[in-house]
Amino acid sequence: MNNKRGFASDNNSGVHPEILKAILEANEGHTVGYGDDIYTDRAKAKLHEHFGNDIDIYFVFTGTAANVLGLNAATRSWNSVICAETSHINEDECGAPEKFNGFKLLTVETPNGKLTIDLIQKHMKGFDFEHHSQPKIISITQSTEMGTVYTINEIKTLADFAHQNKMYLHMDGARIANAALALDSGFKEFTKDAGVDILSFGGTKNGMMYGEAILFLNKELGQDFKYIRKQGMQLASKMRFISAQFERYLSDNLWHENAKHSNKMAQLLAQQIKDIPQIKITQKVEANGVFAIVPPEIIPELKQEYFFYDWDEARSEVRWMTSFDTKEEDIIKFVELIKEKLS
């Protein structure tokens, strides 16, 4: 088997020991079940630290249950959600927002994982006609599945758009620590400052084992979720493994040094790459994501070595991912290995 460290997804690294020692450390003795500890309410305190006190908190295992139940908690089953046609919910979870929930997705083509006013305007019709679904939420990704940023001005037309038309705005942050090092910005001034109602955090994807959470910026649509949670087989009876590893990773500034390398990581690898002639790099490199157009003939030979995934067939693009645990070498060799298939 290969373990060598490839580029295919930041969930296929390692978890940082710093995260690991935390688990331990909360597995001593015992405390009460399903997050009624000092473990939960230290990592609450982190978060407020980071986004304020008027916000409701709750983990969960998973990023998609992150959306899938935070969603939830804002829409009826008449109800649509806007998203890119790449996003997360649309793409990678199986059908299970519309599953669980009920509404309809209303997907729109980007050419850079970006929602705007312009994109989404062509879902905006059919308010309290009872034969069309009910636009309620615009989600967006940040940063995008295409590796992109928004800018905090871009999510506060968004936010203000949502508002003004009576609906929500809800913030998929699977890789938001990487966001918020583009950004060279806090969480809370392009999140809840932006008016962001609905936040998953993600921390898998940047050092963490797993649990993710969600942040009601708009306390209001978070009453009674504890019901949506359990009904939705997210409460953890051992939460504190949760809890403990947010509570580290929200410490001594461990996400924003995780985050600062696998960003830098990806500049570099665009960096080696940008002058291959037979190469071209597809979007801007922002987070921690390089999206190229590589001659597909040695695609096949370069996985075999360092495993990626391609992301459109018809056009030869494909998607290398960085990592916090992502080393120079890494991105020296694989670069020194595409001019040797090409040569």
The other form holds:
Number of protein chains: 4
Amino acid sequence: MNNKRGFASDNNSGVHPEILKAILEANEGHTVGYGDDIYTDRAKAKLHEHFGNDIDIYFVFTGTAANVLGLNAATRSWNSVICAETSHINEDECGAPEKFNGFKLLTVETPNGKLTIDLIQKHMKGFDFEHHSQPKIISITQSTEMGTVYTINEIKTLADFAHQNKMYLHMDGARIANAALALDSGFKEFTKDAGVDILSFGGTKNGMMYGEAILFLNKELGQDFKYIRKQGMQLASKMRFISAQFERYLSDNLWHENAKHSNKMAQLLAQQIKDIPQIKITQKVEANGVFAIVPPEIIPELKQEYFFYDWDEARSEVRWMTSFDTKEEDIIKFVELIKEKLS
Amino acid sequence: MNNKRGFASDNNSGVHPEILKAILEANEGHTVGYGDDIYTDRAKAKLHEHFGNDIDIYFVFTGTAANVLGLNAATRSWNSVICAETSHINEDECGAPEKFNGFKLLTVETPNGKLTIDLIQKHMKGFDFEHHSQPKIISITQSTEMGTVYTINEIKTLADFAHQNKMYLHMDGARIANAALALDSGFKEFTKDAGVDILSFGGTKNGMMYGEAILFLNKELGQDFKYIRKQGMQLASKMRFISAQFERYLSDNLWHENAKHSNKMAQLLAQQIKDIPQIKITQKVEANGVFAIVPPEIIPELKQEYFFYDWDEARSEVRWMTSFDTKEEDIIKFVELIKEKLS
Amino acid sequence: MNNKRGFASDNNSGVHPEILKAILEANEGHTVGYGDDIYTDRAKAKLHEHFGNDIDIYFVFTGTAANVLGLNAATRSWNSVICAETSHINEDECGAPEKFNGFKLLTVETPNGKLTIDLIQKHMKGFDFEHHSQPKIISITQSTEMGTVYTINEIKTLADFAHQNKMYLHMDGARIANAALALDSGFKEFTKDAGVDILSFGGTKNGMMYGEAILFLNKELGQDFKYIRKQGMQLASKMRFISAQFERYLSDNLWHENAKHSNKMAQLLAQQIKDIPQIKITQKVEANGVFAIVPPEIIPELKQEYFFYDWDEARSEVRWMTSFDTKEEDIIKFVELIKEKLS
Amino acid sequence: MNNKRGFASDNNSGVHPEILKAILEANEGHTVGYGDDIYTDRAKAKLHEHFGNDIDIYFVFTGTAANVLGLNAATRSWNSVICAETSHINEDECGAPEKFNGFKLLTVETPNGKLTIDLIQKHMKGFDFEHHSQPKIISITQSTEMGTVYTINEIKTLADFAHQNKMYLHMDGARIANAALALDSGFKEFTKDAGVDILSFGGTKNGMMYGEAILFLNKELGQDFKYIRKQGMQLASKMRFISAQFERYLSDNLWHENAKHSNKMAQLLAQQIKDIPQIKITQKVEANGVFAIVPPEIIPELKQEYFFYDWDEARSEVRWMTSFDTKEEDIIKFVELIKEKLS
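Now that we've seen the form predicted alone, could you pull up the form predicted together with a further copy of the same chain?
Now the complete complex, all chains and molecules, led by this one.
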């Protein structure tokens, strides 16, 4: 337990002051519970500004829930979902997708966290064969768990492929803002316009306190979702406090500023270490994560002063995440420490 | 959608200012996510003050989740849970207990929301018979969904009965503070000391923003719970903001003051209407709810100015809940309106 | 453990010799597994003769599976199913419907095992309300677990009611042959023609060895059922041996003769005991079961020589089931024993 | 649909005449249902002869059910099960393990269907970390889906490894008799004595009609299994007809003779084709399957006269299974046809 700064995860950060202010301001008088309130209306309106009107929107508490319940809406238990082996739904949700949905995850090893048609081809089989789980969804993460970003064309290609095979494309957007910045694009261009059917739209890793949105960009998939959310234990009684966060997050470019800064800090970190001969950056730095192979002997020493996680212990690869509140001096000092330990 | 005041539910209220302040103060610097932080430590310490050290504590987002996951820890899918027909787990969770736990709820009609040994006897059968779900838990709500409160002795009797039959006693304490006030008792006396094994300890209906605690008063039942919580989609990344609320809620008698006021407002309402001949109070007013049969023709008119729910439409019975922020004048004006409509 | 004869259940009987013969005859050469064989084709053709062509047919192993999987096809986990408290799906399947389907059973106390619109009205609520499981199916048993039989009109009334409320009617037909005899009707008249959507069509209790059919009388409900059956662990590899039984069972009136005899034996038993003053028959004897209150002191003595089950121990009510292989002399001797013990 | 002979699967065969005879003989008089009968007692006694007394035995209908329910007994939903990518539980059960058990399968690519410690090492991580499914079972198939057989030492090594990590070893023994022949061993030596905890003991692929046994070689894992079986829809009412098959199957070396013949036929087939230059046998022929790469142009022609399945269409690899009733002349003629088509 500790309060020291670090690069463990973008959710180790606190809450952006503007978000807190919005929460405070939402605390006025009585409001009907469970989302039938003006804060929720306004938050949805903001999302409609970004994604268009022809979508269906629901708020839940966590990113895991957004993924699991969003996938539930478009599957039956005898379906399967194709995803990267490193994806959050496979690696970091303690089996919640299988437990709640009863379906099978079909995993794919990837070099960089990104699915391609070639890579998923091995699972495109057994259709109409009752012994075999029926593939129904391709799930991608944007930006990926390895700090990389799908181009708009890559997403379109996967979406077209999914639809040609009567499947859907799901996007885990826990770090969608970082991806938007990386692509220098609005949200809609690489989601709805590219053919994504279901989107987990996250904010907690970019300055919010809690709350995640599930966007049915393919609107009809959301038609019974209110029951799925409630049965999924994710219906907030005082929902206005989630909604108020989203409204503020999507106003005055707050999401944009936060993600811009976060990405910039990752670039800075990458730049500072790219010439250190003992360190090898292993992934393109496109969003707010830096993956690097580091001499194993200095890792414990670094961890004494900064939080971060091992990514692949076997090859001494670590993950450093930056955040909306990472400061330039955090980076500078951290790199100094690295250099000191290496010398 | 509306911001008018009312008596719909204690979760239509906002958040107590002191709770908001605690949230603000928790927003300092980086903190390891998922509960390994000092805020969570301090919140647990507060709960230990109230319930003793020999318990296991976990925080989740919602009351439904607290109930469902708490019950999961002590059951297998071939078990059953005995509860009142009116209980939240049966009526208001969209089947979440059955979905997540795979078990069966065995419901009992009650006159006042309270289980007794006599009432549950009909379900105490089929033990060791493989065709029959095996009863494993008796679940009670304190205070009940009908505004009544179990005495300490009633709870002890049910707990002893459960344990004699190798079963557990679960308590849904969404409104446990109101019950403590009604009993003029600390929490421990009517929970751990009375034999309750698993407790959903709620705060959202009494001034918190979100967050619920699951207390394994029978400590060994909680041993694998961290996996259940994560797989149940209820592990908060920025958990410190739940923990900070609980810490404050349980300090300086805040929970006590809130519940005291709330109960007092219910008493006031009951007193004001008990002599109106066209109205019949149907349940003892022991906590913060008033149940009454009201002439059906005035109900829509009342609802135009105040929120509240029908309880039993067939017999024109309504439910009025008071809250920590209900004002005396709310009650006075509401009763005036009732009288005006009736005359 | 015991081989003595009795009235415990119609599945304590062995297999009708004609069914065994059909099994033997199916054992020729190789046959593609999993149902793509001529025996299965012929069995389906027989069922089409009885129910018409516009239905979808699947074979499984057990009656519990037929009920659970049939209900799965027409529900999502946030639905509920209304049934009699005494129904097999509620009392005798160890919670399999809740476990596999995740939904809620809403039970109704009945005087005679039969649902009526009046009785189920209490559960017709909460539609469109996300906190509440959404009622989707009314499930009846024909003949009922209490030996009574729905008239064709009673079934039509329930089916119309279900359909008006956008719900389906499910029938557990574990003893459907006995009901057909009681109604002096073909199967179709009181199932498909009456509006039943899903039917568990049983044969094991009437002379088969194993195997049950699920009939989607509302054909579109069966469209994905092959996956549900396989995932439900009910796809027989050597399916021809189930199919051959059904083909024979439905040929040359075998089902009819068996059920006719079975019902006749129940009538005989009822007649023989109806004038014994210490015994009170508690349900109309319409199919192959006799329910009676018997002086408690003779029950253990009777059980020493004949198998049968208590129905309601509290009021000394027992259940006696007759079968296709019950002999007249079984009845005569049994009644003699009763009289002897009573005197 | 077709009755032509072939090499599609050992379950395309019929039933051994001795098994049928045992079924006929079990059809005498009334017998208590659900397994409390002398046939079941005798079948269990036979299994105890083979496996010792300190085990727990249950019969179910299908191999899929044996696997799924056996795994259920030793897991919670937040566990994971490590298995070969080609395993039946992963490839051929339409997601039944995930659906019924809620857990995650962790798959491993193998060259020959066999797990090794090296291969599974990649999944031995995340212990005690709540975000990660907790590995609890290693599941192997004996003989494997690729016709290979684990040596006794290989099994011991995996069992020891599992137990050192507080995990269990599960064996899918759908073709266990073929493995026993290949190892020239009794069952016990490579199962209980080698450390296997849970065994699906199959007979349907070796001459039985239906029915599979689940053996808890680690006896305490079976303690609540009767409820799991019933809730899993796998409790046979007329269980004596499964039991009678097992009794006979395990008497007078019937299982042994059948498997011996089946394995011999696979050897014959392998021998006959091993010198055909256009054909490449891809796996060691140790049990009753031959895997071979065959010129793609002749496959459809062969299939016109014999049933068999593609194994890996991309590389033109097929699977030929032999059975207890495969005749030498089936092999000879089939090889002649191959040669004819190739010339």
